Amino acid sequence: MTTQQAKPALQTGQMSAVAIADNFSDLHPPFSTLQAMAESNRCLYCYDAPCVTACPTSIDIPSFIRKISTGNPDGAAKTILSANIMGGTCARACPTEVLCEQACVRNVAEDEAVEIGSLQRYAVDHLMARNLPHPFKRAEATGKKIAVIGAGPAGLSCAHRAAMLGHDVTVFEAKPKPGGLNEYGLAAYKMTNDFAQREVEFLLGIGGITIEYGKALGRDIALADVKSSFDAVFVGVGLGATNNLGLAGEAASGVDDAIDFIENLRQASDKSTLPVGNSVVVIGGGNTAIDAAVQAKRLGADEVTLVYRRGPEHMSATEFEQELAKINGVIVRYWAKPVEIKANGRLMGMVFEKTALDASGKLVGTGETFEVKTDQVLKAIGQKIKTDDLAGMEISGGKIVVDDTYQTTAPGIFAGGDCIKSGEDLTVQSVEDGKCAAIAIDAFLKTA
């Protein structure tokens, strides 16, 4: 009789390469040419249209579908950028469900909006595949110097709409490599074929633009020296910080950040060579939790469990990204809280209590605990900003508090981002703010 061996806690070679690349292709495959200019001749080219109130960055939606629609797609593409820079990644990755496209008064009518997202991809990839010059122009030198710090998408788009007015940009970034969320932080399956670089490097075809890399804040650089050296400071370093369940045995091999998870998966080379459980557990009701939770099925999990702690229609993930979880196998459990990590030497597995709300509306325990047998647990449960490095800031609920024109209470210094209140922690909001910041940095240089 043969003697079956226990398999290691982590793993590779569970799927084969190809198997593996195959699951994280593409998950919208780019609309052509003729799907384009279908697509496109369903949009009723609204007066007031609901769409575009619904964008964080307002772009002219009707404006640039009419355009793909008559045959210039560039066209479409300017019209996108000059609202929305990073209107590439925002294409493939905003939650378009439950913004533009859920105002689509095709909803109504059909029941089907026009599929916007995949129309905005299509026109600035058109574009960028051309290799044209930048197609946006600096204003005349201002001779102003603008620092931004975190090479995100809220440094990102600052740094370009400053650089678009005439001032010139030095951005830091902690990483070593420019993009943030976009390059790190979003599933692999969403932005295929090294998109976060090549937007950045288009980005920077405006010209203006310098970035230092490995200079993070607090570590390498402090924000008085910046201060002193520069005319004006953009903070955009997101939420730097994970939350942690505060349960014994967190720092048990096994136990990590779906960020981090998520973070060596977007830079593997080979994603094959990546170790995953075979019970992975994922901690979470967000698009991270998702995002984790469907890379490890797609990476060769034998059995993917995500839980949270409130039922579906309190999750902050989307209705698609939830139902993108269930199709790719993952179960998911609501209503129970992690309680306890059971791990002797390695992890062994993870207890949860039931949960209800009480008659107040409070989240409670019920007393009936469960467990599920793991080897791997990604915590998926929030960020919060590094308040130590910010110090002259006022935070207030966890953000940095800045006033109508993106001004925080030190002078001088704006903040923009995940790291403020400004709206949902979205790439497309973290845009916007950037965008606006920078309008609001070349007033206040005017009158400074």
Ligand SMILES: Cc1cc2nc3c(=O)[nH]c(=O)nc-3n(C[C@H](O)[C@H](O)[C@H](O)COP(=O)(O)OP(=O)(O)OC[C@H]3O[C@@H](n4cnc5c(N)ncnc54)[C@H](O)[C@@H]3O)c2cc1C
Second form
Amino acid sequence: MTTQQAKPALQTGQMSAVAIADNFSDLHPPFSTLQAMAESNRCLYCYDAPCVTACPTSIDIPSFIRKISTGNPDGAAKTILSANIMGGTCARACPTEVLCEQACVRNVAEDEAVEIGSLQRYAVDHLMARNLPHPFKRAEATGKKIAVIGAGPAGLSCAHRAAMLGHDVTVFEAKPKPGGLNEYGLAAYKMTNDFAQREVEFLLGIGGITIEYGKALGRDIALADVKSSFDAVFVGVGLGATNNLGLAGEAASGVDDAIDFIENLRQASDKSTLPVGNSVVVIGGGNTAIDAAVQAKRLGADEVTLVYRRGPEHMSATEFEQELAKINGVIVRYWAKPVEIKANGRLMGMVFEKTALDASGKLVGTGETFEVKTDQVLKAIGQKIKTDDLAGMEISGGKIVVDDTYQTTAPGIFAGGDCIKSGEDLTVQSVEDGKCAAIAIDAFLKTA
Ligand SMILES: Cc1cc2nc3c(=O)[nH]c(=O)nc-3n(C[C@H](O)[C@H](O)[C@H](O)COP(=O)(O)OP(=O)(O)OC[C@H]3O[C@@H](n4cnc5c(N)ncnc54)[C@H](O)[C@@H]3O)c2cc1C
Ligand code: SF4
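Next up, the form predicted together with this ligand. The previous block was the form predicted on its own.
What follows is the entire complex, opening with the chain shown before.
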């Protein structure tokens, strides 16, 4: 009889490169032309279509689906991209089950919603694959210069629309690559084949946009200087600082930030070399928590436990995402909060206290505790904006306050995406914010 050896913490190479490649392949493989034609013919082309109202970017869904059904996928793509220049990413990452597809009139008992996301991807991929000239033209040059801080979905969408309106745009990006969380955050099985970079390249095809990399506001550039050198500024810096658990031992080796874990995974050229725990605990109830848990399992962790302080109905992750975690073998424990990190140089375990709602609806600890043995904890309990150098702008609840034209309390400085107060933490909402802010900036510059 052989004795099983305990594995050392945070191993690499727990799975072969082939198994890893399979685990991180496309979550929803693309439609073939035949599938797209068949699915497009299920659309009822509703008048006042509820799917359009449910889309934060108001894509004319019946119109693009009809174009697919009549054999005009490039026309369909143009309809999509005119409302949402990142329609390719949104087709891959949008929680369509709570947006357009939930609203689809076919989403009734005996029937199923039209697969709008897959049709959108089919059309946009068809256009992008053929390296055609950029589908939109710039308006006559206005001579105005706009600075955009952050090359995430909000910043890039703003830059594209502003360039289209005839302005010259300079984007200042802290990181070495563009795309924001499209490149560094979305789950690897949603964004295969370097799609984030291909989409940015496509978007820049409009012309008139320059990106300066390695330029962080507050570190390399000052807001006052930017403001004095440009006619208007858009801030789309997303959320930077991850919340801490506030427990002793949080600095122990093995207690990691889920965002950093995902970023390393997205940037690794060979995922089989990435370290992952044998028994991973993920703390949180949103997209980041689910993505970190599923990807840790797919990297080869023996056991992944996701712990959330409330019930499934309170999670910001959608039912589909929660189901995805369970299908991938993630153990989900609700109604518990972390109270102690057990570490002896390196992480050994995590103690949780069970939680409940008291008579007034407040979340309280019940006093009952349990321990999970773990060698890697991934914290995913929310992020807040890094407020360096946002002087002059009102910040409330850790986010930038804007009016209904996306203007901050500092005149001439606009903001959008995750960093603003109304931020929905959805790629599609950030794209909409950027687009609408560019239109508002254009109007502001005409009257300034
Ligand atoms: C792990 C994870 C998974 C997610 N999954 C989904 C999903 O499946 N579907 C979905 O719809 N949404 C998802 N989201 C949410 C979505 O990614 C965000 O809502 C969206 O990316 C926000 O866009 P943004 O442009 O506001 O910010 P970001 O995408 O965060 O982009 C901000 C950009 O600004 C740059 N920057 C930051 N600070 C500075 C500075 N000081 N100076 C210059 N540049 C700066 C950053 O480097 C970055 O490029 C997920 C989020 C996370 C964290
Ligand atoms: S609601 Fe459904 S059936 Fe109606 S237009 Fe939208 S996708 Fe088509």
